[in-house]
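Form predicted alone, single chain, as structure tokens, below.
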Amino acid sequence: MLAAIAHVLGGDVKLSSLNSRAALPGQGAQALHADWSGPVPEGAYLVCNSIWLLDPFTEENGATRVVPGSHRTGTVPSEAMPEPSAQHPQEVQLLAPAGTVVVFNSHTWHGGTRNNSDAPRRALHSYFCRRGQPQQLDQRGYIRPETRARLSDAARYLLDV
């Protein structure tokens, strides 16, 4: 996973945030979006995400949809589509069993679909950025000195603490 993230970001990597998402029954639909505020030139990617599937991603339970190649367009859905909540003709759903980890360039247009099942669809997101970018969660502001002291050099580097 880290090798894939490093490939997208040219080896210039730090953890930006770690969070969970649980699409509850009847919820979870998102407009297509990129995890960056605006377009970037092809190859100048700043962010990369991984989704750790705690439950299977199925058509019924609100799997994430992506538009392959959209990270190369130099635009974002809100600028390119009249209605980013609408289905995109090139979108595909990430359908996979629990335990799968999906890594994708976060400039790729993506969004959750509605969970039409009777159970939550749960996932963890580990989101990375280039080292010169601010973290979504400032790790330095939250880490305790005793915790930092127990970390390896590699972990301190990855967390940027």
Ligand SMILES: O=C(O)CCC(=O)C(=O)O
Given for the second form:
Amino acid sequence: MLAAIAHVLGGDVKLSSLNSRAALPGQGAQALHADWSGPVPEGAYLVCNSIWLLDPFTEENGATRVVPGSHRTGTVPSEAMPEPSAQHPQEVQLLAPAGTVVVFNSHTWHGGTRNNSDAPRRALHSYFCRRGQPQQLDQRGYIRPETRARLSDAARYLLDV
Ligand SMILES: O=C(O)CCC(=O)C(=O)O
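What would the structure be for the form predicted in complex with this ligand, given that what you showed me was the form predicted alone?
What follows is the entire complex, opening with the chain shown before.
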């Protein structure tokens, strides 16, 4: 996974945040968005995400939708689409069994869909950025000294602590 993230970010990588998301029954629909405030030029990517599927992603249960190639358009859904919550003609859903990890360039337009099943659709997001960018969670600010002391050099590097 790190190799794929590093490929997108030119080897210039640190963790930005690690979080979870559960699309609950009847909920979870998101507007298409990029995980960055505005457009970036093609190739100058700053952020890369991964989704760790704790439940299978199916057509019914709120699987993430993505618009392949949209990271190369130099624009974002809020600028390019009249209604980013609408269906996009090129969107595809990420359908895969639990245990799958999906790595995607976070400038790619994406979003959760409505969970029409009767069970939560759970996933973890392990989100990375270039080392010069601020982390979504300031890891240095939150890590306890005793936790830091237990970490390997590689883990400290990845967390930037
Ligand atoms: O959980 C998902 O399906 C996507 C979540 C997402 O894109 C976000 O929360 O920004």
